[in-house]
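Okay, so here's just one chain, in structure tokens, the form predicted alone.
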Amino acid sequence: MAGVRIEGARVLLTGASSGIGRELARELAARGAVLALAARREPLLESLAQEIEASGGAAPAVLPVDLSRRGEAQELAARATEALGRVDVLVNNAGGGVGGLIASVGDRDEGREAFEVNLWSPLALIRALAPPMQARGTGAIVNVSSLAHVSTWPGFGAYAATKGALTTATETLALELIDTGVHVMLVYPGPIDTAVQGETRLVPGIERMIGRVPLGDAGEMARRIVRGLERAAARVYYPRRVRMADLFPALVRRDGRRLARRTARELDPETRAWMSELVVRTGSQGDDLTRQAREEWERSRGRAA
């Protein structure tokens, strides 16, 4: 299958207000794409749109949306189609999550919202936008997932489950769209130097798992996604070592059990009690604890939160 021609492509990009999404918007616009930018934080979307236009790119459509709410994705698809005329490329980059032990999160609202953002909203957008792509015989769907379901950690189970489900759905979608002209691509970011690293490091022992892979750069992640589109890649990994987790999941899981056991033996009773009660929303609109951690990480990097 031929890759996507970025120049002139009409792209709906979710999670565009910060991190990988913001860098991806800049990269796509620099190569001539026409964008519809979607995220919760409208002021950040507006500033990004102004930056893109000032740099000579086509003025993006700004579409504020809360994808943790059922029905918002379907409405977003309609708004993007109206703003762009058609959607050639759908990038499901928006993500959110919940922190807490499986027995604490259970089926609470925080866990259900994580599934809405990370699974159901991407599937709703695909349902709305894939059929028109098929009818035209061209298009691309990019789902930004994670290998958290392979290299998970205590307190990350619900989030890992959302990404595992998205991965399986994406792999199936790729089979279903063979020879239709619609390309499906999975993106596996490893630890990337974005605000999410602040909240991730709230979890005891997590450095033992993620510290083995050097932090990647969000701009480089964006460039690799664009190159993947141009080359019709099935999967994009970054940093490079992340690919090993996909190739050798049994080894990664075994190592994870060893590290988790070591961490559990070192936890004091107070930390155990704290972890057993902790359930927090993560992401840009998360709870106070995670928002503060994100802001502190950004400040430590000399960036605005």
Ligand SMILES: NC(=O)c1ccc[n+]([C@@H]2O[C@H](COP(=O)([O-])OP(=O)(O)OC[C@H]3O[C@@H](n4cnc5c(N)ncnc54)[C@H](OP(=O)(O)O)[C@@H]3O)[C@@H](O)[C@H]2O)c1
The other form holds:
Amino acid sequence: MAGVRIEGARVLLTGASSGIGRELARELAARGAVLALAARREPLLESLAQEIEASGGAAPAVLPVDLSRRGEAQELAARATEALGRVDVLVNNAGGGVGGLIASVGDRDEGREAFEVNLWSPLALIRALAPPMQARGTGAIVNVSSLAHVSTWPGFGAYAATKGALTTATETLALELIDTGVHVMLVYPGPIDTAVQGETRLVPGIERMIGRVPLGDAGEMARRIVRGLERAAARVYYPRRVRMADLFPALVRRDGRRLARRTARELDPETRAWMSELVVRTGSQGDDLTRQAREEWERSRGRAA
Ligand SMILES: NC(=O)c1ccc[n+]([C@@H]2O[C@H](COP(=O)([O-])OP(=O)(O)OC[C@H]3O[C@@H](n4cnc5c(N)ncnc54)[C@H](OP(=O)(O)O)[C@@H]3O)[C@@H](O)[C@H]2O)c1
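Could you please show the structure of the form predicted together with the ligand, as a counterpart to the form predicted alone just displayed?
Zooming out: every chain and molecule, the one shown earlier first.
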């Protein structure tokens, strides 16, 4: 399949306000894409749009949205189509979630919201935007997943489950759209140096699992996503070692069990009790605990939260 031409492409990018999405917006705009930027924090989208315009890019449309609310994704698709004229490339990058043990999160609202943002909203956007792409015989859908479902960890499982579901849906979509001219690409970020790292590190022992892969840079992740589109890659892995987890999931899981057992044995009763009660929303609008951890991480990296 031919690669995607970025220059002039009309791109709906979710999760553009921070981290990987913000870098991806800069990268796409620098190569001539026309963007619709979506996320909740409108001021951050506005400042990004101004920055892109000031550096010679096409003025992006700013589309504030809360993708944890059922129905907003469908409306976003219509707003983006109106603002851009059509959507050639859909990037489902927005993501967030919930922290807590599976038996604590269960089917609570926090867990359901994580599924809304990470699975149902991307699928709603695909449902709205894939048929017009198919009708034109060209387009691309990029879903930013995670290998969390392979390298899962106690306290991280509900988020991991959302990404596992997104991955399977994306793999299936790629088969369904074979030979339609619409390219489907899965992105597997390993640990990337964004505010997410602050909240992730609240989970006891998780560094044992994720610390085995060096932290990636969000700008480099963005460049690899764009390169992947240009080459019509089916998957983009970064840092490179993440690919091994996808190739050898059984080995990663075996290792995970060993590391989790060691961590469980070392946990003091207080931390164990804290963990068993913990259910927190993550992300920029998450609970105080996670938001503070994000802010501290960003400060420690010399960035504004
Ligand atoms: N960083 C990593 O190590 C890592 C690893 C694996 C996968 N990922 C995935 O990579 C993607 C980007 O993450 P990141 O690291 O760049 O983290 P981030 O800085 O927290 O970015 C998440 C983006 O998603 C948006 N978002 C979250 N909840 C939303 C909602 N309810 N409605 C609309 N937008 C929402 C956020 O915007 P607002 O808060 O302004 O709404 C933000 O722009 C996510 O899908 C994440 O799961 C990251």
